[in-house]
Structure formats: structure tokens, C-alpha cells
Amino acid sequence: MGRSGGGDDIEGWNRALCSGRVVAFCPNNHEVHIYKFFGEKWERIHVLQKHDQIVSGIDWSIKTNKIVTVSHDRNSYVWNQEASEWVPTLVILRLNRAALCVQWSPKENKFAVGSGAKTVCICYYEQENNWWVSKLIRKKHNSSVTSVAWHPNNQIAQLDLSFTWAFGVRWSPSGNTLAYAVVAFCPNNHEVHIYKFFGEKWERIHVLQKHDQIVSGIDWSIKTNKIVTVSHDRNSYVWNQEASEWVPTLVILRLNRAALCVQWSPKENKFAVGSGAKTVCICYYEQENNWWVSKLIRKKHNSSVTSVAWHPNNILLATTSTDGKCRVFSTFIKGVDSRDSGLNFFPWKGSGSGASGDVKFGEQIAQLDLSFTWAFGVRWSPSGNTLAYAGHNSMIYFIEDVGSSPKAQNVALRDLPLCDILFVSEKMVIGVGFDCNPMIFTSDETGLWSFVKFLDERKIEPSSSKYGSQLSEALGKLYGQSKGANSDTVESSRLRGGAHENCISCIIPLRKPGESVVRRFSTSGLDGKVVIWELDNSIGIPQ
């Protein structure tokens, strides 16, 4: 097992040992440390000194025992036990940047190698020589390879639909199946990528080409089948079915920075885009010049826009910034939004007040400064009196009666960040993040917010949870910790979840028109997966 990870320690397991009590890593140097477990204690028993630079990648082999090693000095060391002693034998990579991580193989005559040079080594034992060989996969990757994957028949696979990074997922509105079976993604590139479900799998059924940079955000509305992409390219595409065919159309954006978020508005006659450059963009379509149009937010913001989130009303748009700051703007557009829609600006002010004429474009409603670090994930209740966003400090933030007189509550985290959440009920929230695995959040009857559980819960087998306290302890003691600060850091209740294997980055709800609780959602991570969820009779949502 080989792990790699920016600054943190990583590890192998002699996974041929009885109950793990074996276990090699690297603190952060360009050593590896031996540890085994005695009696009621670990203690280091050897320390392989090799690698120059930072040790990055580390498996351990079980069926021959040895512990390949690679490191950011772009080589690879392969250590066999002579005796009492470790001795390393040196495989030359060929690289010109640094190994990230390595993998041996099921049958464990050959390893792989990932790199920040956009190639993978095949690495292989050749007996007449006595020397490690590698082999170069070379212009494949348009970026540095982060792991790597053996398939159990001793092949490297890679499949269609395993993604890395998996960029805006959206769900294609007419789905007809037991999920959605239509879904568009962007694969880390510049490219949307749409994939259909026949009978067991999936398959690539349009691939939408137009932008020149990564594609940061994608929305597909529920009503008109449209698809809207923004991209680091600094522009915005809505797509449309003509047959059997995607047409895109220009959406000039005006913007001297990064497009990194999108979301239609629920009347589907506009989209909001945020960016890079401080400023949000609201546009809409010009029947009589047969063009998209936006006109933009300024001066509003300090930082970049990280999300945005449109209030029932079609008019308030609640946007976040890497500036720490929650605002609630007014998108109102002559000949656009209706002033007689019944649809008041302030629904928290009761009928009859707030007209759409009161407030013009781009007006500031509120100011929310609850986080003191970059916010993320904002959403708005399906009612629209309860306003939620994430911050970086392992904070969640519920804002009710926006505008008026606002009662703000924060739940503190002992977990990771949060970056993104999901109203399933008026009263239920979903957030996901760094955690990799959904966490719950409810309102009570007096209207206080309080996590519930993580909803892909894993049982931990008591013997992993002692030595891994147990080892946990030891190298907090030889780094310096106290074993009461490391203490939180092995407790059980910490539920990591089994779905997705790093950070989940995005939760789209599956829900078609006219239901107002969300029962079946969608989460995507970095980690290239889209996992559909499905809340069973056993969790209650309240209304």
C-alpha cells in the first residue's frame, strides 16, 4: 500500500506480517522509517537513507518482501533484507521531474511509477544483467500523474469514464431510469464530456469542444435542455440540441480574469457566472438581436467568486469570495423579470413590501461577515428564508430572515472544510468536502442547526484503531506532539467514508420538477467519481 500527499507523512504496510505490525514511512525528509510493533509499544527499528530529496511514494511488496521507494530526486530505490540489513538498489527513472508515486504490481515482477513529467515508468527485473529496467510512457498525460492503479490481471486499465478531477457534473434533466441517464462532466481539460446509460454501462455520446482553457462550471437547466460551460478562457457557452447535434453560442463575458462558477436561475431566463476578477456576471438572452448579453456586478467583491446561488424568486443572487464574505444581491432586469410576478424582493418582509422596483441591478441586500476565511458552497432553503455557506476554517453558517433583522448560527467542525452543501429539506443539509464522505446536518424545533453523522458510515475493526493509536502515539512522541493533541486525530468517531477516496468537491441534487425534498443527490470529488446517493427510509427528513 503506497500513499503520497503534499506534506503529509506517507506510508507501507508489510502487509505479510500478521495484524500490520510492520510499518514503513517517510516524515516529511527524504528518509524512510521502519517501525514494528513490541508488546504495548512501536519502536523504529531501521531507517533507510538513500533518496537525496523528499521521499514521495512508498509500496511494500508481500509476496517478495520488498519496499520500493521514489522520490522527488526523480529516482527509485528497491530495497531487499539481507540479514538485518536493508540494501538498496538504484533504478534510474529518466525523468526530468519529480516521482510522485509508485505501485507494485499484483504479481510483483514489475512497478509503476507516476511523475510531475507527464510519464509513467514501467519498471522490470532483467535477470541477465542484474539491473532494474524502466520503460517510459511518454505523451499521454498533459499534466503531472498523481497516482497510479494496477488492474488485477497485472495490466495498467484505464477507463473512459475514471476521470481525475471531475470538474461540474450536471445531470441531464430527462432521465429514464431508476437515476438520471445523461450526465455532463468536464475531465480536467477543456472539453464537456457527455455520457449516456445503456442497459449496464456507460458510454460517451457527445464530446462539447469550443473553449481553449479548463471548463470550471457547467449548469444544465431542467426546462429548456440547455447547457451553460464557463471556462478559465474567460468566456461562457450555452449549448443547444439541434437534433442530434450540440450548437454552442457566445456568451461574451467581459471579464479580465478566470469564469469559475455558473448557475441558471430557476426560471431558466438567466445565468450568473462568477469569476476571478471580483465581479459577478448576469445574463440573459436578447430576443430582438438573437444574443446573449451580460451585464456585470462590480467593485462589490474583494476576492474571487467562489460560488453563487440563485433565490427562488429569480431575483436575489446569494454569491461567496476567497474574501470570507457571504453578500445577497439584487439581479433585477427590465424586460427581463416581471414587477408583477407576485414574487416580492424581501419574502421575509411579508406581502406587500419590497416591490422589484425598489431595488435596482446590482443593488447590495446583504453583507454577511461570519468567516474569516474563504467561503464556499452557498445555497439557499427551498423557501428561501434560510441561507447556508462553508467556510475554510471547518465552520458552516445558517442564516435566517436575510435582509431584515438576520439570526445567524455557525456549527464548528472537528472534521475538515467543507466545499459545498445541499438543501434537501427546509430543515436538512447535506455538506460535503475534505472529509470525502457527506456529512448530515439538521434544524430542531427551536431552529438550531447541529450535525448529525456522516452518511457513508464504516465500521473500524477495534485492532486497527489500537495499533494505529498505539503507532499514532509513537510518532507523536518523536515529532514533538503531545499525546493528548494527537489524541483527536485517532478517535473512532472520525468516520472517513468508502465511496470517494479524496475530496468530494461538488453535490448536485437529483430531483425532478415539483418535489420538494431531495432524496437522491449526486457527489463528485477529485478523486475522477460521481457517486449517485440515495437517503433511505431509515434517515428522516424533516420537512
Second form
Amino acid sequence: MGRSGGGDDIEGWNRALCSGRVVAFCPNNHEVHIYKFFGEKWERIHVLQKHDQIVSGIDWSIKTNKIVTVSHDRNSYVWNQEASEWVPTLVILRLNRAALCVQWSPKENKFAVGSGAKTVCICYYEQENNWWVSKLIRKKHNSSVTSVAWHPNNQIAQLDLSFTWAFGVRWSPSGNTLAYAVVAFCPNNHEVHIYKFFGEKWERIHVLQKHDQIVSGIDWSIKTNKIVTVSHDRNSYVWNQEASEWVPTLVILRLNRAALCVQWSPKENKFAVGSGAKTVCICYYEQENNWWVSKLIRKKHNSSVTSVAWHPNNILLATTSTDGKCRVFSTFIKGVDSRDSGLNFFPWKGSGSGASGDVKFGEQIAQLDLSFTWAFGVRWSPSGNTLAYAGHNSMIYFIEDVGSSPKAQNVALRDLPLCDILFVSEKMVIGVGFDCNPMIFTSDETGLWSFVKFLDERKIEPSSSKYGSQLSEALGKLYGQSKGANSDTVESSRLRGGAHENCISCIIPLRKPGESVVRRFSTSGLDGKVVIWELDNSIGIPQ
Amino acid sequence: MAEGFVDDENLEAIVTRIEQKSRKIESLLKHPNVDPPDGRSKPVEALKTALEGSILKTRDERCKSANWIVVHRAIMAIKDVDAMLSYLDPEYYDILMKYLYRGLATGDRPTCDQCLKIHEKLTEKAGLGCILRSLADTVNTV
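Switch from the form predicted alone to the form predicted in complex with the partner chain and give that structure.
Next comes the full complex, and the chain you just saw is listed first.
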């Protein structure tokens, strides 16, 4: 959790958050300060001075009440509280470069140190010698180790990008293959930031500024390497990379309300925009005029369109809207789509019923009326056979065989509603939302969908005193986080310790081209975090 | 008017159904010594009877009020909330939650006491999703 580097003087908040009224942090020098909350204000009660250079990592064990610090001076200290004093014990890490990060293991009998020496140290206490031993994991990393995480309950990396919302994260084509090279996201303002991973840390390499208002949607095409953004300013830009610069092209959507979401079609020759104007725009490129044209699907929705999803056949588009309905449209555009491409989806529109022009642009193929409240996050399964979307009444809906004989299933959730959905395979879905914890759903042999488990197995600690909530409230204010000042003690203990601390608004696959099963994906949410997850082998993915 | 809601001439039928339900509940609550065949407790059977088919396909407020009086009678007869919830099948949770909110809306002291008591246990058992479903449904109101 602690961020390293930078001149930020509140760096290194750590798990001491959980230990009550005291917090330790490194003010970007060789000291560690411990502050205590005295009912009214925070007072410095200790200064731990032992390191010679900048303290780069700190972690406070919960059960054993030990603080471990690592520093650029290549050493580590374990601090033990003895009669109100913090007594340091030197841990010789045997590094030849700076230590960068540290974390106690869940059992607190070991801690791990990441370093600039391309090495990870695992340190443990040897009773006989009264000594902390450092064992090295060498020659596995090709560069500095920037973060370590114990007991990786599937979670392999975490990136603390900002304290504002990060919604609409998209990974670049190369990011989808091997390393997490580049990520673009909208930090809840009119900009789009592109970050690149430089072996050691994430650096911002581009800021796309063109929109006047909040960027509400973003999508990065895989094959053509184009970024499309839509905004509350009712316009859209298609960004093309020309000689390391991103060049925008305005797309006039012809909307009178904000655009809300955007997605490239599978062939990447069209994109769809959902809007607050009860309208969906289908945009395509006209070669002759060097111009993006926007065709509207009007008068079909009774409220804002919250999500759009392309069927793999590049013709059908599913939408969800705040009138509670999920609809499927044809987006056949003459001269852009070939005539036979979408036809296999309509068995009742065989050769007998006239020309293939039957699937006219904007024709509504289906309307699913399952939810009585706002609907969100519609997605097709990889084959396009199953459709799933979430209702704001804590339900998730699965519709199988949409084309021929639709069979709908409702799964009621025990907890808070979902915002977005990802099909990991034909039979497995991950849902994210207001519970701040991704949920896994699977379909059994009979085709029955059910909730399996939460992905992030966080520890739920009952908050014994009122201090916990007061502290987190105070910290929430400090951070400017929207944790909900009124959240009661139950709520704060629920949220603690997970990868996300606020509503997750977006889930994106990190898929290698041609891969049918998604094992890696990223989530982002209102806490400003982007988290990369990897499904380990303990979670069998039904194909 | 949304489609699928019955016409006014069917109001009579609904009222008759509510009356039948009311009589059944009264008899269940009046003869507590005669156990139902499956050994379940009487007040729970009464509550189940009250909840069954209680999503009225009408927007007529008089019907809803008449129905509420019946459900209210069954809710107030619950003595042991834990036992009631362990007998009640999960399919009734959402609809019961709707009636609890209707009860809380009355502002009547004993009704609110009882509803809050059940609400706490029901939320423990059925989760926050149950509350969301009952509050978010603006079509099938009770």
C-alpha cells in the first residue's frame, strides 16, 4: 500500500491503520515518525532514527506489534516496542542496491523486501541466534522489484495511481500480451492519462487533453491501436499515435446530452457510444471525406444508456439503460459491413424471408424486461451465445441462446449491486460493483448460473472499539477519499484489507490475442486504484 | 397503467382472495393447539399464508390496504423471530422485507418495534441485497 519515492510527505501509510489510534510514516527522509490521535488532534510521539538514507518502505505487524523499515541505505530494522521506547534490531539484507518496499507476511513470522538489486529478501527470525536472517531470491528479476505482496490471494500487483476516481481503464495492445506496459485511464476530469511501466515504476508518458468536461468512457482498439474517448461535453475523439504523439480527431456525435460509455466493435471499424440523450451512436470512418460519421439509434430507449456491448459478429449491439431494460440492436451499415456477416444469428430470417437487408440499421432485435430498476454492465459471452447484465436491485441476469430461444435466469445477490461484468469463459463470469470485491459466478452442466465466491478473500476483523471508525473517518478526510463519513463500524470493518476500498466501476480483460479464457484482468474503481488480478489454478475455469 | 395489471372487474376477485386468506390466518392463529401436519409452528404458517401471492397485480390502494391488514396481523403474531426465519423459505425474504418497510412507514409504535426486530434478523440472514431489491422495485409495490 505504501508508495515509495516522490516528495510526498504523507507517504507510507501502512497497516498500522488497523492497529488503532497510531500511525507511522516516513516523511521522505531517513526518519520514521509515529503519530498518535489524542481525541482531538494528531501528535508526534516517536521519531525512529537509525537509517542513514531515505526510508523507502515500512510495515507494521498487527499481531506482534513490530515495525519493519527498509531504506536506500540497503539495511532494514525491526522495531520492537519495549516500555514505550521503540528498540531497533538491525537486519542485514545483504543487498548492493537500495531496498524499495517491505511487507510482513500474514503470519508475521517473515517479511519480504523488494530491492533495486533485482532481488527479493525473505527475512525470518532465528531464535537460537537471536538474529534476523535474510534469504535472497536472486536472478529471477531483471530489474528493480517495486512491490511485494504476501499471500497473494490471486492479487499480483497493485497500482496506486491517484486519489481521485479512476474509471474507464484500458490496456494497450502490447499490454494485453506480456508485460503490463501501458495503461490509459481517465482520472475523473477532462484528461486521459497514459502510464507506462518502466521496469521500476509506472510513469505518466502522455496526457490527452482535448475534452472540456469529464471523460466518461474510453476504449483502446487492439489491432488498430486507436484510443476512443467520450465525454460529458457530448463529443468524442479518436486518438491515433503518430510518431510518439497522440493526435486527436473530433467525432461529432450529434448528442444533446452527455456521452456515457464507448466500445470499439470487434472488427474495430465502428464504435458505439451510449449517452444520456436516450440515444446510441454508431460511429464509422468515411474514407472519402476523411471523417468519422455518427449514426444514431433514436427513440428506442426511455432513459440514459449506461453500457454498450458488441456481439462478436460485429453487427449486434446490446445496451442497458436506466429504464431497466436490456436491448439488442442491429447496427448493419451499408458499405461498412458485409451483407452475410450477421445473418447466422437470425435463424428465423432465413433465405425465405427476403433479402439479407432485413437486418436494417437500428432495428431492435430483442428487448429484455427483467429488471425493474437501472441496468448496468451488459456483456456478451465470448461466443456471443449468452448475454449478462446487472440490475441496481442486487440482481444479475443471464440470458442464454439470445438468438434462437432466449432463456433468462436471475441470480439474486446477498450483497450490494454490481456495476460491471466480465465473461472469463463461456461458463464463468466475474462481477464487480459496490461490494468492492469481485464476485465469481459459474454455470453448471445444466446451464444453471450461481454465485460461487468472492475473489478477494479479505480478513474481516470486527472493530472492537469506536476508535477504528473514528480513525478511518479522520484519515478519509485527510485523504479526501469518499469513504462515506457516516459509515458505521460494521461497514468500515467490511471494507478494510481488500484490494479496493470503494466501489469498483470497471473490469477489463488482459487477454492474449486468440485466447479463449481470460486469466488476467484489471479492475478500477472510485478509490482511484487499478488492480491487476490473476486467477490461479485453484479456481477451475469451466470452458 | 403498466401492461399486465388486471382490470377493475377483477378487483372483486382480489378482495375475495384477501378475505379467504384472512379467514385462514385467523383460524391458524386462533387454534394454536392443533399443530399443522409438518410440525411447523402456527404463526409461521400464518405468515407464509399472508405472504403467498401477495404481490397484487393491481395498483388499487384499497386492495393493498386490505392485504396489508392481513399481513400485519400475521407479522404481529410472530413471537420468536429466529425460529420464524429458520422455518421461512428464502423465496419469501424479499417480499417480507417489503412488508417490513410498509410497517415502518406506518409510524405506529408496536408495529415499528416488531418490524425493526424482524428487520435486524432478516438483514443478518438475507443480506443487504434483500433490502436493495425490496426498495428498488417500484413496480410490484405492496
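Numbering follows the first chain given and starts at 1. Think of the rigid core as the biggest set of C-alphas that the two forms share within 1.5 Å after superposition. Everything numeric here is computed off the predicted structure, so don't read it as measured data.
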Has the Cα of residue 504 moved 2 Å or more between these two forms, judged after a core fit? no
When the rigid core is used for the superposition, does residue 72 move between these two forms (threshold: C-alpha shift of 2 Å or more)? yes
Tell me, please, whether between these two forms the C-alpha of residue 377 is shifted by 2 Å or more, with the rigid core used for superposition. no
